[in-house]
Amino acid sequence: MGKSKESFALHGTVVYCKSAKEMVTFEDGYVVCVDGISEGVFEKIPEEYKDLPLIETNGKLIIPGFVDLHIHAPQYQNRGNGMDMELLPWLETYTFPEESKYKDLSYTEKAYRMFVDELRSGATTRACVFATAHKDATLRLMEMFEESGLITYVGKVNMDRNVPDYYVETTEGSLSATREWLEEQKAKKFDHTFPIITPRFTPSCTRELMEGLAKLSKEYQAPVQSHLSENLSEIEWVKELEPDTSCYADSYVKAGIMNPDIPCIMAHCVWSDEHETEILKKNNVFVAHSPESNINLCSGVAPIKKYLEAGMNVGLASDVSGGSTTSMFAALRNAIYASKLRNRLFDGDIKPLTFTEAFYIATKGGGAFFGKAGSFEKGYSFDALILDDKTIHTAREDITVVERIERFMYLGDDRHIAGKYAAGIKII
């Protein structure tokens, strides 16, 4: 399905990260794409690529596409609502009622179309997405993403306890519907849309359900996504529900959901202590940092700098609708804002995120969940954004490339996107 991957070169001002500490810039560079894969960035076009089509950007910024490691598709419709609430009452008041509407496929069609269209026109090239508990609606969302050209993991949500009667599943029904969904999406033979096993979080999933989902993950070779240590009241609830566990993460470990053999994303990890952090490291878990959501829902600020320095996998997330916007530009600057607050108010010995670190987790850090993505290094999938910063005015003639990209992240938005590619396929 979909378009074929292309070969070409982009000419402009190139910025990407090799690591959380190293940003690479070319004021006048050529990024080469062959069959959807980056061949690297060059000051001059190498002889072997001189016959490729050349796309001239006239000095525009060229950066890797952004990776949204955690976003809720059905919650797009209630973004901006209930931002004066904490997590658990917010779920009861806004989230569960909205998600329950997706049993109606006519509503699904209208609501998911808005969501996918916005992601397609924005800075996100890859995303890990929560759908709802509805099998058919989740499959329709996957079809829309496949048509969009974006590269995504999409998950049918699973819940068999502590959810309103109008939305809760039985354990057997949840597992059965998940297996049916996995089989049906497999028959579609999507090129760039993939399934991800999605227990909502421990409070809404019994041990039996999570054990069954772990088996499905292994059988279908599908990764896992969920939530962890987001909010203090949630953590206390998990202690009551799972008294045999040493911490929140241990509830996933005991169920088999979290282990080194299953690629796993845990959103938030705001309150993970040293013990829980060691469990995350041992199991190669990706932390999806959701800075705006954590502030909006009174959760706190995750110690992302600490996780980075510990060598953990960290990506950036919008977490709509805990986060109010799908904009990854906003997520990046919010990550920096939040880290400054944590440094000043809580962790004075841990410095705030640098711009390079924030840019890294928005691109290569989260991209690692997809394999080689989020960089222009040789062998990486060619995901790119072309950004036009000409209308972000300055009288300075000495402005550097790094200063240009910094200013864009704080002053630019999706309207300044002049081009977008995912795995070599032109999206915009």
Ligand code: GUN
Given for the second form:
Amino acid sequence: MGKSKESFALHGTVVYCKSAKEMVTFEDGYVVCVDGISEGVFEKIPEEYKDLPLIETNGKLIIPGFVDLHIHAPQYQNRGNGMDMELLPWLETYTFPEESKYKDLSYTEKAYRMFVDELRSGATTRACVFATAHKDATLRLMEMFEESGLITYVGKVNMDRNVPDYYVETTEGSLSATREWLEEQKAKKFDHTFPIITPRFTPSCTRELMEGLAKLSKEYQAPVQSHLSENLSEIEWVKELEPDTSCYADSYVKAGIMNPDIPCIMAHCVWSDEHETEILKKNNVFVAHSPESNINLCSGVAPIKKYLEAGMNVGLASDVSGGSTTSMFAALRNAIYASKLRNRLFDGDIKPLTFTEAFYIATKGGGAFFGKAGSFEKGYSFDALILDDKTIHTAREDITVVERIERFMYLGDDRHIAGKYAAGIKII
Ligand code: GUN
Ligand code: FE
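What would you give as the form predicted together with this ligand, now that the form predicted on its own is on the page?
Entire complex below, previous chain first.
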């Protein structure tokens, strides 16, 4: 059973993005939440809401909760390790051995508890999560998320080739375990924890497996998440494995996994050329951008500004443990750093991301995958963070609201989070 959705108003300094180009600020504003939905932001509390409980933040920053569009729950235990390796050796050396441990439910209990507790106390309100290939551990992760109040999509990972024997599945076994997992999670009637079909990536999934997953996605009305065009060695490998495809994305299209009727997240898209980008647009794919992971795994820097300017769906993501931290503050500032390196080193035509663009992809950009989330505009789900920046000292009295939020993204961390709501429910 979900907790009841509250109605109240928050008073403080409010910041949100309407679009990638427009940040809205209220130095002294009231954000009104009715039954878990935002009624908008006001300079004075409107008559019709004056009897709602008023929560005074004393000038703290109030922003929409962050959406982490791509994160690996089991890899939390490896964060910060193996960051001197490239993607493919890193998967073999660090990732597969760690993920294989989740066949043991006592390890699962301990490890996923740490992970869910950290996301709950951090700045993330919504996330799209890869679990492992294990059905029971994935169900347990979903139960923990449901209890946390966070709003998540969680996927049992599928893999039937090019994975060590100790972790690989058979095609049949992978499909039947996925169906069982979908049935079992349905019976639990979660309120804010949803299943997402999760073929790991083309190198570890045969066409036959992906075709089966596409059918399950249709049957259970579940969206899809995977990885795409992350790293040059991976892309070369896909060309060898899938000779009948026009590009990496075409391997998902040919299997029926990527199509305009199935909401789909593709992590990275660092090397998508014009042809592949057209395929992403045509299929309304959400690009999950993980700047720190792209650098750590020697992948490159995705052309996010170009995707935004093309009107594509883009969200920000930590990609733990390709990215070392669950912090979305870190992901946001890293997105700006990385875009500057790309601009300076090899792509002067694509300008660096602005602060507003980075804030947008961390909130409303990724939030769109969930429907109306990531903004305080009327009708949006009420996901909010209250940030206390009073210990981020400055003698300046002329500091603007935008400067306050900007410096918070560089200097703030989880210790400065004074409150957090997801769909109107208080989490912190
Ligand atoms: N490609 C396939 N699996 C993974 C993974 O676990 N992390 C990253 N960053 N890329 C992948
Ligand atoms: Fe990933």
